[in-house]
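Here you get one chain, nothing else, as structure tokens; it is the form predicted alone.
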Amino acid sequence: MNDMRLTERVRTEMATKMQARGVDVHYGDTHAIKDVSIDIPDRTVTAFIGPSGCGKSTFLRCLNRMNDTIPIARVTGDITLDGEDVYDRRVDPVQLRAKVGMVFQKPNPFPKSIYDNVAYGPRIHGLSRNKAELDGIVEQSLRRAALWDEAKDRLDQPGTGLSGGQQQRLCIARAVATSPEVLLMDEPCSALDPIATGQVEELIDELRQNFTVVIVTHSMQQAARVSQRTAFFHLGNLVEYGETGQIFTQPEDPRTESYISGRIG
């Protein structure tokens, strides 16, 4: 019975949440992403690594159609969320981004109170019927972002008044407030000091209990610490993808080995 339970748990943990097949991205004449196919497992942290300009952030932005906001960007191929085509014409990108939230490189709280930063998404998506429900969503989101204890007595104060690390956790709280299924993080620690980075990394590990997390990071050490799966991008190609320990200790592609050992990038 225990073996059956373990097998079921592994199957649940590795269920595919998002899937990409044959994805290409062009910015005008520049071919930024070349024929990328990948399965992103549910409730797992997947890290995208690779040298600057290799396409990892461009591909991340495909997953919630952020490239739609760039006029010269053209995305082809198939990307699905739970089997549904996210580029289907009937899909509203705003609704998609409530399901596939995003945290950016630089903390970017709205020029509003801490409370209103977190309440913004639930308000525009009609996720609460009254003030008490909204209060509950704000508290739960701040707790999930490990910010409640620091912020609960200053909810009416500007989010921009928080420290850099707290601002980034506020942005994470804002992203999880719409109950997304997937959380995309584009180098979320690159503007933070080591202590704040450690706090966000601990938080990422906790978030995967409830969310599928995809993180772009320039730090291989960070990818090794926080992720279960790692994808290595180089010159717009997905070179190698697999279990994080295997990618870092026994990479199959010489380009991966060269990057990890510091010879390229």
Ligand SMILES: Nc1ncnc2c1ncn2[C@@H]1O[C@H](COP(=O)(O)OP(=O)(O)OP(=O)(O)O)[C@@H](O)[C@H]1O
The other form holds:
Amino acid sequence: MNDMRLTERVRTEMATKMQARGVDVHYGDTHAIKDVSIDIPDRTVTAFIGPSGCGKSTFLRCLNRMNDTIPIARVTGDITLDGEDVYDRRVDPVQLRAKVGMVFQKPNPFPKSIYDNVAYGPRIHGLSRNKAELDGIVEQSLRRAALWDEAKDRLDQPGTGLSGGQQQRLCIARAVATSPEVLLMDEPCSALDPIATGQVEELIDELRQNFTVVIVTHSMQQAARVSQRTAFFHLGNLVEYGETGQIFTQPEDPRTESYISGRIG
Ligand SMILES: Nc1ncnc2c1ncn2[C@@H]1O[C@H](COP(=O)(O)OP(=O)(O)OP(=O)(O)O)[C@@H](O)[C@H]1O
Ligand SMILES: [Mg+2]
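I've shown you the form predicted alone. Could you give me the structure of the form predicted together with this ligand?
What follows is the entire complex, opening with the chain shown before.
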């Protein structure tokens, strides 16, 4: 009986949150993503790795339709969130991005106060009924992003006045404030020093209790530290995808092996 329950739990933990089938992306004549299919498990950190220009950011942006904002980008194939087609004409991309949030490489706080940065999403999506509720969301989001202690006495000061690492944690707080189900992070630590990087990595590990996280990283050490699954991209192809430990110790494809051993990239 216990075994049954355990099996059930494992199955729930590894349930597929997002699924891509036969996805291609073109920018004009550039074929940036080639027939990519992948299952992204729920409440798990999935890392996308691969050499510069291989399509990691492009594919990440397919997951919350950020490529819609690039006029020459053309996305084909199927992508689902909990089995629902995210490219369905009835799906509002703004609503989708509240569910599939994004954190970018360069911290990009709005030119507003710390409080208003975090309150921005909950306000436009009407997630609170009054000031007290909004205060609660702001505090909880800043706590989740491990920024509350540093920010609580200066909530009315501009977000742009924080340090780089604090700004990135503010952007994470802003992203989690709408309670997204999936959080996409494109090289979130590349502008950070080792201490801030360590804080953000710890945070990513905590976030997986509640969120599905997909992180693009150039650091294989980071992928190994924070992710449970790793996808290796090369020239627009998804070459190999599997359990992180396996990808780094026993890759099946010679291209993965070359990349992780530092021969390409
Ligand atoms: N907005 C764009 N317009 C035209 N081509 C683009 C655009 N964005 C990306 N590309 C092209 O698509 C391909 C994949 O780029 P992408 O940025 O997805 O790679 P990446 O793996 O994220 O690289 P990096 O590690 O350098 O960030 C490249 O050939 C790139 O030049
Ligand atoms: Mg990129």
